[in-house]
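Only one chain is included here, represented as structure tokens and corresponding to the form predicted alone.
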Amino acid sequence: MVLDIDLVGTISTYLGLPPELVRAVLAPLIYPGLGVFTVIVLFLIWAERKIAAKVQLRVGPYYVSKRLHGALQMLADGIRVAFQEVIIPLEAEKPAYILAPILSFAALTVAFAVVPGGPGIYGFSSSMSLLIVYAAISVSPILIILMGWSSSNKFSYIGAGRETLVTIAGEVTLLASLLSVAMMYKSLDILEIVEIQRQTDIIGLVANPLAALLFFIAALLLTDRIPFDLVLGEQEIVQGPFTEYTGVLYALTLALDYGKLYVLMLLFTSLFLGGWAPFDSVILGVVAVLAKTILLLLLAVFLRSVYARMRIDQVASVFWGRLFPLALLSFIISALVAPLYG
């Protein structure tokens, strides 16, 4: 389903609602929001397991739908989790325990409404859309810490503490990368940034590869991807802040990290890969955005097969001792290449 002007106009006329309101609802619910995200995350989990199995000489998902190479395994897992009983620990802070995962994923849907999925495909536009996406993503660490505290579990406490360290280290690097982008394009509007790249035929990855690298590495840290999966250290802290969660609430905690990864890779596509460039049509633009985003997602999950988890002190040393100075260097690069964009 493609959100084009005719579709929005037809629905708004039928319902008697403003077109802006219809767009703001359809984008987070369908594309690039929850509908497409659900399909992509099912494919991504299957691909992650299959890639890891191939690299490590294992079978991977297989017994559910053998002829499809286990492609339905993720759907079966999702149905199983959806019908599990939600068990709340007796000593948990019940309101915070229940609301934290719901609110964290709800905040993420704001980013779905702002990040464009193609030419003219977005929930709403804003001259500050880049900061809106950053703010929506930055809400989740606070609520994840709340999940760990409200669970009244020592493993959850440890996971919440790790989330604090990860957030401080990762968001500084991510914000520095975004500021480099804003300096380079002289704009905080994602749609305008894409158009600038299309008009000049110079994508951000070429203009400032250092900012792109910092963005990608910070995205891996903030979404608990290997080698930075400190918050979800299964071997030592079970499932980190989410240890006590079951059923639908547990599914929301899993979807949260994949949702952030999906949003950040969509944002990477817009900021550094020209968005829907070189196409102008809606259909080809959507295909271009999805293709670029899925390739980035596959690269992120591939790293699980070839890297081991870093220690907390190593992560702090890398991000503060090495990446932060590089972030300052990316500001200089942005200042030098800014004239290329007029």
Contents of the next structure:
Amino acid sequence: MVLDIDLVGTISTYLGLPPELVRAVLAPLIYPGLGVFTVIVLFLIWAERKIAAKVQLRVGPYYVSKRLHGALQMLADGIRVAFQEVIIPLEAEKPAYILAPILSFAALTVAFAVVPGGPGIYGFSSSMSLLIVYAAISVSPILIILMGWSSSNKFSYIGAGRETLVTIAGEVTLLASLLSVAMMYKSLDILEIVEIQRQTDIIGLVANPLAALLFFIAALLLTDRIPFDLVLGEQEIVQGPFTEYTGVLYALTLALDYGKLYVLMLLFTSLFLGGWAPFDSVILGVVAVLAKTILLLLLAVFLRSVYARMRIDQVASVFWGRLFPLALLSFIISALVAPLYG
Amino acid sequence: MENRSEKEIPSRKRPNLVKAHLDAITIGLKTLLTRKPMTMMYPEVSEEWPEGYRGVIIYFYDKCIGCSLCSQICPPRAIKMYKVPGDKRLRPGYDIGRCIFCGLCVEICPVDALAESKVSDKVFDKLEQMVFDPIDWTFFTKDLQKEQETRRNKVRVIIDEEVGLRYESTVTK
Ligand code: SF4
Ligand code: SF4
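What I would like now is the form predicted in complex with the partner chain, since the data block earlier showed the form predicted alone; can you produce it?
Let's see the whole complex now, leading with the same chain.
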């Protein structure tokens, strides 16, 4: 291929470092990690506000950079937040209060190292990479509960309590969907899963649409997207466990949810949409993965403008009463379609 | 439980869940792609107020005879009489922060030294700036009149059955 470039090889020979090390640093820091994530999250928050505004016949962000329809608004907000004073409440448990957002975001970067962002673009490969991503994502609820507890604020307590409920309901569904994926492909390695889909030309969304749907809904719940934004609950508990946070720490808590969403949608692309499916070359593959992921992210934020919020008991009954039986059904579908993938 | 409530409300059909979700999403997408925003871009464009709109009170020093009727009728005591150096009579001063725009002062003034402007969106940095003594009030009146003349892009709101709200420029007339 003409478009093929071997960035990792070039850098490793230039610096005289082993390629594995270069890979493990580049992936979480640049792509699919923090660098690209920052750009995507700035775009995504703008898109979320703009889409919600358009559906509600408003204008949305506009005055910062009128020509770009206010696209630089989020950059301006980000700069403001970065230079804002970090206020720590007197009653807060100081070490936990400061460390919890930092640690939870750090745990998320582990997931960036494992999720592939294109052919041959990943931090490290492992036969268990699916489980590693899941583990990295499921660390954050514990730290979010810690944030709520350490803030010493009523809203934070309530938010942390809701986080517990939401996590249990959401992660059961997510795990069920991941398990049926693993059953279907008979593999826990994301790279191998993508390869299997590319070889058989059947993407996971076609083979087991139910698992894909469950994965998507669970991702919405785990990242506090609108129909299930119980933890943030702006209408009644201000910002949930993050109420007391200001400045950079607030930016981290905000980025945490978007980061989880980004990782989960990258994972969705790999598991159900065939990753970089139609392409072989690095650049086109990366473009394909990014395009699919951004489309999914846009869909996830678009739902905000369509749905009303659900009550906490409704969420619990939907997830345990309807989606959990569906998850069992998706196991059966997986068992039926498994022979497709040999 | 479910059986009993279904018996009590027999006419209510349960919605088809899948269809309802799909409907919601299609309507959202349709609105997103086809509709235009109804927002009036306010500071650049502003609404033309109807005849008789009661805004900030303006004051003409030369017409005033210093009868202090306005300060007596003003319900929230937004108008107070001040001593002006070099003037034998007391003159009214004005506190925008207190005014409730009732227009009583305009009506009682025997010589039409007070009038209602059509501006109600003045912004001040400090509380003290909202209190005018008679001289300040006169200058403020001049500024306000100038601003009223130069303010362009006045629009009229039209309620349209298809689009919702529309705005029609009134400047060309
Ligand atoms: S409009 Fe009413 S409240 Fe305002 S100054 Fe006149 S009398 Fe007082
Ligand atoms: S009522 Fe009119 S004339 Fe009398 S003091 Fe007030 S502004 Fe002057």
